[in-house]
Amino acid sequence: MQALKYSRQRESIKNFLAGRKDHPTADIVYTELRKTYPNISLGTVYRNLALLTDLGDIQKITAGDGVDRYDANTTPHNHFICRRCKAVLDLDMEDISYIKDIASEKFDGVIESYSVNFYGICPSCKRDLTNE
């Protein structure tokens, strides 16, 4: 396999995501990177996000609203998705990796990975709802 050519733009995408906890969309990444690379295209951002996902350097989170979000934290962890504002938040919780074993018990294939998303109302939206 051919070695991947270094790209300042791709490295900037990784660094931008590494400094975030809010799981930005490709459009947010694009908007921020244009400040440094005014000629970068949205297509370049999408291609690099896809490549970084394929390489395992970042993870793509599908929130169910048609807009993917990206996370530089590739360690196993769970997410909460607000059904009102669509925010994607990391959940600080105990390890639940045993669900892979439970799922494997009656499945004849091989489960290689899994993702768990929790859905509801985030703290910010909850405050807004109680103040209405």
Second form
There are 2 protein chains.
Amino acid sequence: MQALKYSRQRESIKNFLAGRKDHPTADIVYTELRKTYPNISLGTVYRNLALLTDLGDIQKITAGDGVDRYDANTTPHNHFICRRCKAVLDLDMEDISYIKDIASEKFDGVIESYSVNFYGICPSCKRDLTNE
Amino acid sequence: MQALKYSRQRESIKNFLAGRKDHPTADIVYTELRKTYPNISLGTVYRNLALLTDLGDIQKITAGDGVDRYDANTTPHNHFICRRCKAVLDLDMEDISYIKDIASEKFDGVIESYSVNFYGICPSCKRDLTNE
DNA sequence: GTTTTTGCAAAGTATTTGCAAATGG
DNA sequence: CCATTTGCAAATACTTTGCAAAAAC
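Mind pulling up the form predicted together with the DNA next to the form predicted alone we just looked at?
Then the entire complex follows, led off by the chain already shown.
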């Protein structure tokens, strides 16, 4: 049971995320979709973001600033969070998934996954700071 | 200006954290300190945890489950979060701080720090699951 | 027709904040 | 005394949830 039924709202949330390279919060998704679907509700957005995350269609990012963000890119990659403008960027970097094995070496439990966030100053803010 | 004045509450929060190897939430700190200081308030606990974090005396851990945790151990180390019992454990593992350099290679901004969380099943839950 | 999803509003968490009183230096 | 910190309560921010109506199949 619990078959999945199509919903225009869910579809548009997924498409909206797929078209963004930044990592919108639930509230941004809601505000933007509202332009096309004036009646969509925040609850629906949250429900679908959670469902899509469970399905593995999207990824939830916890950057540590109190708001969760969502990413349609579910291939393994790491994030950078700018401490000045709070932007969350994808990092183009060499694979470091072997850190999972390093962590497992002296650990008696099971390590299934990991998440890395890098923090600092993004390229754009770096420019701003240089020209100040 | 903004000189730091001693406070019994701040001192006890710091000491309480120093005596724990798990990673208590603000609410746990509050509930436990209340046994010694029945009048301490949650606001005071939050204010001091934020202040101590800024001072670098403690570390804030965002595990991704909506509650922040605090750690008196400020030496670089990584955390493991059990998806079954939600325990947050320190990982005894080889240094991986070079991932900062790897991340910097193709990145035009400044990477100042990073945080890694590993997820899976802790040793204790692993035992429980085996004996089920 | 039955089940899932929605919109709306209310409720639930976690955390922050304004302010007068208390405390520290 | 003056500046900082506290306790308290109210406010805020983010997310979840109950329920009747709407949509999907």
